[in-house]
Amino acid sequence: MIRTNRNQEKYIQTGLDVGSNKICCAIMEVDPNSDSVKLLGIGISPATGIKKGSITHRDQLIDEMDLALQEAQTMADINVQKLTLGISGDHIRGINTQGAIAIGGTNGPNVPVQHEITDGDVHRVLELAKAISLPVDRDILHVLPQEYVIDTMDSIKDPVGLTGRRLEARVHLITVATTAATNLASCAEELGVTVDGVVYQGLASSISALVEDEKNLGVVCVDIGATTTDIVVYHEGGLRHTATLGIGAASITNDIAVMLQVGIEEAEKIKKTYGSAKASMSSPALDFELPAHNGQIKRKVSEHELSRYVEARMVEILQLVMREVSRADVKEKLTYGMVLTGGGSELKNLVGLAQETINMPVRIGKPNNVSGAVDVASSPIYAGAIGLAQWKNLGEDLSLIQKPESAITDTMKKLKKIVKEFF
């Protein structure tokens, strides 16, 4: 039986994730007078229709989000009206950048006067921000104020009620290829659901599984999916740097295959029974049959050969973040070091092998301050989608601001137009 006595529209939010190996779908209930967040359902779905951010099978996306969806609701015993998607693959792009304006008028001859700011002075100092010139591919996704400047007085996140001459914004702004985002979406809207926002992938696993100390002091979230990895830098409350890598840790599971000549499927098996990201802290002693298939010979492999492959792949990808995490010129101030979410994050001995790699801090990333059926997804593979569900309540105290009309809103709009007028 669906309930009705909630009121879905200020309560209940959805995020679905969208990942290469699997679609994640939450649905929380949000008090909106103590911020509270309770987990209702939660529904998991294998995904085949989609690599690396890229729909590969239209119709089986479809289906598969489906799944994912009615088993949240069933769970839930909820019908939901509208979601937030999430995005990943390496179409994402981040850039900082900056815009400043003049508040008020001037009192007699060029002597400004210091006024007052308002929300319409926020709103033009970041619409000036994010003015930058776009190939006709690309759309704005996010814009994240990092820091306001009035005059010389700098740092300072909310400027509404403070009294200056000039007001300078400094954003980071996130683009997405517009194909990509529509299609998405589009795929979504199959389903009877409203698509009322497309969320960063990355930012949304972030949500979930940061706390305000580590934004402030630094700290850079990295999301291992299977065919990608999301990177996030926050840094004094405001994020810094945004890059998604086309490498995740289904490239490990690939390496498996080639190297002990089996299937996906079972190298996948192998990878989570046996495999550890520290070679050493596995035992050559310790052996394990390779599964036999049309009359071949069986074969045995040790843990330490197999952690061995995992181990060198492990240590690329963890190269290839700390490449990214330069670009952000905050490398030396990340207290908090790296927190690692996804189901990648997943592997036996990772924080170890991350720790030692890095020369950082390292902790696993679970969703946190969720109430509910929480020992049903308290592991770092619901982070996205518990963070996408967040998103609607907490973007406005982590200054998240989305661009309220973005092409590819515009788009669905008018592919909604078009399908009433054809019908």
Ligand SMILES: Nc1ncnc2c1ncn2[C@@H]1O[C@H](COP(=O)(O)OP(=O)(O)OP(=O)(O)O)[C@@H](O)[C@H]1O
Contents of the next structure:
Amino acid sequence: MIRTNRNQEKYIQTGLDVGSNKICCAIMEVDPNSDSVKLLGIGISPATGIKKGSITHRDQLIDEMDLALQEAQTMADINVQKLTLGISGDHIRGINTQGAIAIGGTNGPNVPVQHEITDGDVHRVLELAKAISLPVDRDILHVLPQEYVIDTMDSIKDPVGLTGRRLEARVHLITVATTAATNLASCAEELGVTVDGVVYQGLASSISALVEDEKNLGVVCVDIGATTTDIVVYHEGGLRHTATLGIGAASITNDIAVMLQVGIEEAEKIKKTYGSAKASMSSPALDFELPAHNGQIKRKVSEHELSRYVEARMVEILQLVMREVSRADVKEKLTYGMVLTGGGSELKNLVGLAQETINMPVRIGKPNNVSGAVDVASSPIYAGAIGLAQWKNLGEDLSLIQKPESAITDTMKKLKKIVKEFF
Ligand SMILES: Nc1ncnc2c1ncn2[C@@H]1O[C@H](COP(=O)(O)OP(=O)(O)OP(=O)(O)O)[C@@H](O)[C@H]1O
Ligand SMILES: [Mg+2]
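What about the form predicted together with the named molecule, after the form predicted alone?
In what comes next, the whole complex appears, and the chain from above leads the way.
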């Protein structure tokens, strides 16, 4: 039912992940009959025009998006016409709602009949489930089904063709600040491409970093970016909770810059080269030299001392993530624990620290099922852009599906056309 209207032939899809540290464009060949995608081109540009999902310098951002797109186009030798755009920021909210409709009828007095559920019924019940009152400045970005309930039978993934009297849909809605989404899309359109979808970045990363078993038995996927951390919780195959924190790995860099009195660029290099998420795993005997600036004398700092700052900030981020996980509507334990992705997950010894802090299994989520230039895109930094390109094929977003036109609307359209032609 869900993907009947999707193209069955291979097609090219482009994802543009607009992050605050880098903009990444991935051009993929998608085969709707398989979960695997082929990477044709990838382009990266440093990003300076967006922070925590808010555009700070529009023109700069457009130039940087263009750079990433051009690079990917050159590598793939393809001219991109349309792309899927990723959005993040602490304006993203997720909520669980439900709607129910009667599907039965009576065949004369006291003779109940059961009707077969159609696509139209599913659309009706989803319309009800998403009819929540939203502030004027917010919009629904995704309608993600968790399960359907027919009478007393629950956990149904596809109700079409089954019979019953009452159909209930339980869905997870993701909402965004309208201004953030429209401004981002208008920047992308300046590149001369059509934006054929705006997707929550955390969701896109989870598409490429998670496997089905994890979504069924429970997992939280955490995309640690530079200024945002996207959190999505899955259980029983459906999305249960979404949240974005306005903090990321750039906070570690800032801490290092302040503590060691060095510039941000220098601090970033130090973090990547010597920083460890677990201070106990770096030796106090190993130290590195800070370059002398403006007549200062050279200083030596131990890796252990540096890693203490790194660990403190990372523990804070993990605790904030766990606070969000506890808000998810999941009673059982998340069997697969946590999957970390995004650039922040590249920090040394992060898995060890996370396992210790949250007391759950932890793994790093690299893009799954990618063929082609695999070695180029095997880092978790690319999970976002690759997931965006897979969204149309693998995303369970019901707003992607065309509503079946009712006979009445069809007739109305035809009538309008005739009237127009006549005059
Ligand atoms: N090898 C590494 N070790 C430690 N940190 C790293 C490493 N590589 C990247 N990072 C950090 O990851 C962050 C960038 O991650 P990413 O590229 O996913 O961010 P982004 O998507 O641009 O940002 P956001 O999603 O917050 O808008 C930076 O803070 C960077 O320092
Ligand atoms: Mg990101």
